[in-house]
Amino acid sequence: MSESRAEWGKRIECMFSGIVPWYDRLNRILSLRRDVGWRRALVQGLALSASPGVLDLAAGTLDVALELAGRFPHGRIVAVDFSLAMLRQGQAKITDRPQPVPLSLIAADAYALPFPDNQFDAVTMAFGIRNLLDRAAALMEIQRVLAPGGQLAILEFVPPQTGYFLLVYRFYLYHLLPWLGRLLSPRGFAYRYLAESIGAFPSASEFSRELQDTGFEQVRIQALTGGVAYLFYGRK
């Protein structure tokens, strides 16, 4: 029997919160750092005013919330995640910065934003899209939260699709990621599913389309690390 939307969603969020003390430190191993420059990239590419408003959702331990607070600090900055967990991690980060940091914490389903509609001038999530069970659902609550003309930026992993370095990859992805996992924290098991999860999502393409198909317009692509990861762009 294939698991509810809620079902799913509390089995992901327990296994999120279970690595908290892990997450960031094996985030920088497993991606050699270059996930710093990804998310660094991802809040680059937003053309917005000196004072958005801008929410973070699946926000994690706040990588990406202190990257757009750092580079719109007259702007209202809100970071989403479903794990309390997480959340107070990342607040840990903030409490350790010796000036304010424009940033509100929210615990919330992504399904079911706290927020009234067109509020926000951008949305953006790191990592977070394949976990969700319903993109669909998701994706039109994000447009619901959006001012009219508001910016979608997406950062994920898309395997390779061809190439030599299409087996280079799976064998990392699908031996070697699982086996650090093991090897550096007491949840390898997490490790495991970031691989399935990761196998299992569209191609940049098909998730181009996807956006288009909830509404999303002007939307466009950008690789990057030969392909690992794809930053997605677009416009309610």
Ligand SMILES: C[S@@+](CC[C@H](N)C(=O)[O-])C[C@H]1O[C@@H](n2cnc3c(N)ncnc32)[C@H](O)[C@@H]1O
The other form holds:
Amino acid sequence: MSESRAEWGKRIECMFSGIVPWYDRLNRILSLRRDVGWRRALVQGLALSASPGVLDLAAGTLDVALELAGRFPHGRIVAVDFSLAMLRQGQAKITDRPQPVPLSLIAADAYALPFPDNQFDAVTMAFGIRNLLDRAAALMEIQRVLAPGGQLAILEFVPPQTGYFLLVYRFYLYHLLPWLGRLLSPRGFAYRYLAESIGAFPSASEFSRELQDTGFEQVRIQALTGGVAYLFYGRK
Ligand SMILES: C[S@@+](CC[C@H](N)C(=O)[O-])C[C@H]1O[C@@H](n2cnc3c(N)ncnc32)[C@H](O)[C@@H]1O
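Now that you have shown the form predicted alone, what about the form predicted together with the named molecule?
Now the complete complex, all chains and molecules, led by this one.
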């Protein structure tokens, strides 16, 4: 019997809550610090006023939310994740800062956001959508909370396609990465899941179509690091 959305969510939440102590460090090591620039590019690609309302969904340890707060110090930045442990780890980064950070943290499920309709100028999501079993439902929920004309910005890994570099990437993803995950953390299964979930994600053009099918307009994509990661933008 296939897993329900709730069962899947519980399993994913447990997995992320269990890797919190290693999460940021392994992100840097496994991506050779590319992840920092990818998140920055995600935020830089948004066209927003000086004081926007932005929801960072699947915010994890707040790397994107902090990037948003740094770029829009007069904005209203809201970070949502269903793993309290991930949010708490991120909160420690805020308390370390000398200046107040315009950031609210909320523990909630991406399918049932605790906000009225038409609230946000933008929704960002880095490495979150791949972990959602029912992508269409999650995208509809994002549509609901976005203001008319509001922007969606997604950063995600897509499966390796063709080409010499992507052959190397394929070897890295399916062999080296799970091995490094086992070596560098006691939660090796999470890094096997990472490789498997990337393999199961649609191609960049298929996911762009999914965005259009759920009503997003002006969809554009940008490949990062030779197609290892992609930025996807769309408007409500
Ligand atoms: C790979 S992490 C990405 C975290 C962060 N955005 C980053 O760039 O590092 C995926 C995050 O999605 C969260 N997540 C997965 N499914 C979710 C759901 N249904 N609702 C809310 N958060 C979810 C997980 O708890 C985890 O923190």
